[in-house]
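Only one chain is shown below, in C-alpha cells, and it's the form predicted alone.
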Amino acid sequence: MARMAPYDEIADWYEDEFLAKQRAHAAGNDFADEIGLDRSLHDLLGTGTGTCLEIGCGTGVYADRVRKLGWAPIGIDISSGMLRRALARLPVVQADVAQLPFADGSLAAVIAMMAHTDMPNYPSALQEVRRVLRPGGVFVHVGVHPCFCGGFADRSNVDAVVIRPGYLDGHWTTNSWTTQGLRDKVGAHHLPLPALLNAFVDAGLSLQEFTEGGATCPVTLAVKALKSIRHEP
C-alpha cells in the first residue's frame, strides 16, 4: 500500500476551510496579496511564454496568476488528494520533487509558491529546478520568511513577533503559535537564510531579485533565480 502524503488526510480542510477563512479575511480584496504573494509573483516571474511548473503546487490556487502572466501551468505534487483538488485549475502530475519527470532542459519557468517548508529536502529539490530549467530559464521561490515564521516564532501579536531559540537550527517540528494554520497538522522543515540561500547558490542557480511581503514584520520572502551556466562543459 503507497504511504500517505501528510498532506493527504486535510486536502479538504485546506481547500473548503483554510482557503476560505483567508479569503473571507481579506474581505473580497484577493487573500494572497496580504503578504505580497500576487505582488512576488508579477514582479519576480513577469510576463512570458511556454510552461511554467509548479513544484509543491498543492490545490493548484496559483494557476490563474500564473496564466494572467501569460505563462501555461503545470503542478506537480506528492499529495494524491491535493492534487484531486488541483485537477480542476491545472494539468497535474504526482511525483517527488527530488525526481521530476521532466527532461533536462525541457521547461522555461518554475516556481515554489509557499512549499520549501514542505519538502524534508529543499536543497535536492533546488538541484532538481535548476536540471529541468532551459538556459536562462527562471526560478521564482515565494516561501515563508525563514528569519520571522516557524516553530521558533510566535506571531499572535503581528505587531511584535516574539523569536525564540531555534532560528539557527535546521530541523522539522510541528510547534506552531496557532491551532488554526498548517504547521500543528502536518509540520514544517525550517532552513536558517544563510543555508537557504546557499542551497540555491550550490544548485547552480544565480541569484538576481528578491522582495518580502506582509506588514510590520515580514511573513514572506522571495527569490528569483536564473539557471547558471557555470557547471556546464
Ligand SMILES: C[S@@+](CC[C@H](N)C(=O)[O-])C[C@H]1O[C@@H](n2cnc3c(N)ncnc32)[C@H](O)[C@@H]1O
Given for the second form:
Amino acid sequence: MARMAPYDEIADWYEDEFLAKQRAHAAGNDFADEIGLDRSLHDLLGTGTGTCLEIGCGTGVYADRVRKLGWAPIGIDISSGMLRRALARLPVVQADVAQLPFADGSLAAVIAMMAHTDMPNYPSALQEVRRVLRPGGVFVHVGVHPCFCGGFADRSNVDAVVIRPGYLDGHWTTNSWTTQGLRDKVGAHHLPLPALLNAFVDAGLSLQEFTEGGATCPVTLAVKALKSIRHEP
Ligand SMILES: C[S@@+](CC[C@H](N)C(=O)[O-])C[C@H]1O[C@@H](n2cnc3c(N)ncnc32)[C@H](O)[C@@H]1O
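Switch from the form predicted alone to the form predicted together with this ligand and print that structure.
Below is the whole assembly, all chains and molecules, this chain first.
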C-alpha cells in the first residue's frame, strides 16, 4: 500500500477551510490573500513565457496567477490528496522534490509557495531546482518568514509578537502559537535566516530581490533568484 503523505489527511480541510479563510477578502481585489503571498509571487516572478513548475503545489491555488503572468503552470507534490484537489487547476505529477521528474536545464521558471517548511531537506530541494532550471531561469520562493513566524514566535497579538527560544536551533516541530492552524497538524522544518539564504547560494542560485508580506510584523519572506550561468559546486 502506498505510504500516506502528511497532507493527504488534511487536503480537504486545507482547501475548504484554511485557504478559504486566507483568501476570504479576495472579492474585488487583484490579490487574493491578506498576507501578501499572491502579491509577492506577482512582483517577483513577473511576466514571462514557458513552463513554470510549482514544487509542493498542494491544491494548485497559484496556477491562475502564474497563467495571468504569461507562464504555463505545472505542479508537483508528494501528496495525492492535495493533487486530487489541484487537478482542476493545472497539470500535475505526484513526485518528491528530492527527485524532480524533469530533465536538466529544461524549465524556464520554478516557484515554491509556502512549501519550504514542509520539506525535510530544503537545501537539497534547491539543488534539484537548480538542476531542472535552464541557465538564467528564475526561481521564486515565497515562504513562512524564518524570523517572525514559527513555533518560537507567539503571534497571538500581531502587534506585539513574542520571540521565544527556538529560532537558532533549526529543527522540526509541531509547536505552534495556535491550535487552529496548519503547523500543529503537520509540523514544520525550521531553518534560521542565514541557513535559508546560504542554501540558495550553495545551490548556485543567484539572489536577486526580496519582499516581505503581512503586517504589522511580517509573516512571509520572498526571494527571487536566478540560475547562475556558471557554478562551481
Ligand atoms: C503548505 S502546503 C503549500 C501548498 C501550496 N503551495 C499552497 O501554497 O497552497 C505544502 C505542500 O508541500 C508538499 N510537500 C511536502 N514535502 C514534499 C516533498 N518532499 N516533495 C513534494 N511536495 C512536498 C505538501 O504535500 C504540501 O502540499
